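This document opens with one chain alone, in structure tokens, the form predicted alone.
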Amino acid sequence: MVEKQPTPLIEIHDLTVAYDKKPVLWDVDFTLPEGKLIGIVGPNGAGKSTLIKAIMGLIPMQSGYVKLFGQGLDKVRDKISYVPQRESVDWDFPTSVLDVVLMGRYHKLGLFKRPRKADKEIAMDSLRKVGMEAFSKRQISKLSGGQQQRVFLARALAQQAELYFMDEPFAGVDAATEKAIVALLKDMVSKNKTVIVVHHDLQSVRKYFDWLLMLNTRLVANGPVDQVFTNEFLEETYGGKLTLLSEVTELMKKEELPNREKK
């Protein structure tokens, strides 16, 4: 009897999407899996930010389909979040923190409703578990940007959801909110949550990830980190630019990573 595979997380087929007819991804296909921390890594312009707001449906695609839990996206919303890349977001809008993050509760609440004590507890747990806690009623655009950034993490987690699409989550942020960060994303991965991030730093990608995608423009390698986190798919990936490579590759080689030409 042949055991029956389990239905992939995410699965993408024939994906292509373009800007003024120049294709930013082309034929991208790809599966991944549940309960996973899975970075995309690729060069500026690699189409990796394009890649999770087509799958979140926020682009259109040129052609290709999308499914998430085995189904469109329509119809699995409610079990998805999505944390954009800071720059993305106007920061001077008159906000608290706390309302900030009670965004994340709107879908279950449906229209028109005001949050309840429970939607608030949780908001507030939230804060507490990204450390902002003692900031719920500041104005956002009196915080740092390391500070925004748990915020938005917070937000996310009041959501509740199952699956998490984060943009470049650690770009301005300082180390100890990197490190923070990781923590969150590592323990929501213990408990079966699926965490996407875009990531730039190459030099991280081992210590962070469980599952690597690699990406510039075409899908170059997907899988788990410790088998496509090499040298000949660094070189496809950002086409010899040599400056970044050695220094991954001479990380790689501190690691001692096993060498085959060695008996």
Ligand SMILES: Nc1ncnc2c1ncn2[C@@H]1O[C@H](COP(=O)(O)OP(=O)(O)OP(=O)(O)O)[C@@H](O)[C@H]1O
The other form holds:
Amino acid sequence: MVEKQPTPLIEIHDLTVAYDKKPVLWDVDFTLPEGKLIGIVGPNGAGKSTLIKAIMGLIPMQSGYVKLFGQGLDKVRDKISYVPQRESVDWDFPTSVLDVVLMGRYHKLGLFKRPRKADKEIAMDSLRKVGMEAFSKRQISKLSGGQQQRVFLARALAQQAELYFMDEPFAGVDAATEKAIVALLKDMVSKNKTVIVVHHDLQSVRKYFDWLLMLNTRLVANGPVDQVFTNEFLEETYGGKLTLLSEVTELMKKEELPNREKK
Amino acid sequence: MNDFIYFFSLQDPNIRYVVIGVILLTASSSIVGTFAFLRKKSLVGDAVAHSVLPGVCLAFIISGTKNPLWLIIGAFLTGWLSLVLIDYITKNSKIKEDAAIGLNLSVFFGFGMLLLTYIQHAGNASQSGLDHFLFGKAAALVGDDLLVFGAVAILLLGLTILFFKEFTLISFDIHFAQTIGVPIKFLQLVMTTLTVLAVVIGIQAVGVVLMAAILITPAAAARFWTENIKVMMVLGSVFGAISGMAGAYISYLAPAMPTGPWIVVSISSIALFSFFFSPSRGILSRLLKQMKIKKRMSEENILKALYHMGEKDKDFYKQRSVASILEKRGFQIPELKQGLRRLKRQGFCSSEHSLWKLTPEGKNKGQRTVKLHRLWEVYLTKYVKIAADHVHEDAETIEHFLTPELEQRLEKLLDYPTTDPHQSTIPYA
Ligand SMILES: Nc1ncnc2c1ncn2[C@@H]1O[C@H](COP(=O)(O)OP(=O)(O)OP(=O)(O)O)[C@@H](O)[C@H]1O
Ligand SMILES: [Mg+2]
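Rather than the form predicted alone that you just supplied, could I have the structure of the form predicted together with the named molecule?
Following is the full complex, with the preceding chain placed first.
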């Protein structure tokens, strides 16, 4: 099922992406609303990262188009932030935490210009929000995996964007930090920012997200969590891993899901 | 010694040309090399170096002169073409980058050798000095060369400073750079061009074959000493300059020794030294650290064995022979004897007639290790749900690393359990 929204923030039309001619996203077509915390779920290799990369213009599309804020990507780059999967860079790079977060300010600086004092303050503030201010001078090669993830988040916050794409931001992050970050994201959403998160832990889907996109090469479902996070769609999305999944969903049903009413 | 002063006072104009020229070359190529190294494109330098040879030869054939400007233009064109081709092949076929580099390198170099042979047969190769491009001709640098080198070096340095922020960003996270609209195609082109330029002037000193070494090795050596990219860049060019001077000096002392190869020998020695002796990343400091840990672990294991024996006999201060300790736990004999001697020096053991016993401090230390071991086993079975017969191995290691702070948290979390999963008593102080 696919919900159409009156004023879509994101419009993906007939998107097909292929690696070496093998399509990994097939005719994906959807719109997403503004000011929501949106989850993307699907099994490994479902094309979640690929979808985000295609939207961000990092890989070519075979067909289709993407509109953000009703416009092409190039016109609205300043309003968009992308948090890649942590493994996408080599962390053994000779630079400090603060310098990486400052990269989030570069688009405002333009070529040739050095970060100003104001940029440093914004960067420090972003580090504080993810609980990493004590690490600002630390070399990035000396961070744990969860800390690396938080540095990437801080860099995204420093961009002060309207729309955030985050690829598995909770991978390797401890439970307390995850909770703090989710609170932070919810706060951003309450200020009418839109945050899109690739997520793997199905148990927390209802608790975290307002809206859900379920993906497995093709779009399985897209809509408010209450409506699409159902056994039927889960089975369709996760196909082969049915047994494990129905167990998880059974478990979630048993727990009566108080978050469902809260919203 | 006189030679040394004469050489480095740079009174002799010929020496002056060589030294300044070589420093310009090595220092500027290591600055460019820093980014190549960090982007894991070390092989690319090698490919460019080999690919400039046909360009040099073609320029000579066409222009009929050995004017360095012509040769540089020729070198630049084929070096650059080769990089563009590598990029094109990698993007548009299933051939991986390393294979594409190898392919290009051998085809371009082979073609260059062919042209060189042709020129030699035409009878004017040595006169043209083209064969210098194979192994370099640093000792024959003249004033005109310096002007060209100086100009290129300034260009390289200037562009690197100008684009420093962007080059760093691209080297660290190119996808992010792309998403914020940094013109990565353009910047990559600039980087490529800088690499080619550095190679083109560099090969005149060290030659095609060794060029990649002076491009990449200084950066690789510098990486061992710093975690700051700016420091790394400066350090790399200092290393480059030092080895440039060393190479020039050696071939001044022994004119039969060519400069280029000695530059490479010097920079490689610096890299090797860094590899072994860097305090944070060097092999030696790592080995030392490991040895220290190993020593501490075996000391704690000996105390633990003595404690276990005391537990069994209900007498912690009984004298024990080496043989009886070995019976309790399979130490290597020298490991045990040396460990006991160290423990005696530290005041945790005492000995009489080659019989050993714990001191009260030693008993406490052994007891703490035993306690940590058993607490960890409880934690694993209770919280991580690992079967009781699988937890011992893990605890054997962890017992040596738990800090007092973790120890406290563990005690609280488990609420001071009295026995471990194997029903041994957990001893509290
Ligand atoms: N660079 C690439 N070249 C070829 N195939 C690729 C490439 N990147 C991804 N793929 C393939 O595309 C498919 C989708 O990959 P993608 O990374 O988008 O999955 P994902 O949903 O993000 O998975 P995960 O949960 O493991 O992160 C996979 O089958 C993968 O093997
Ligand atoms: Mg992914």
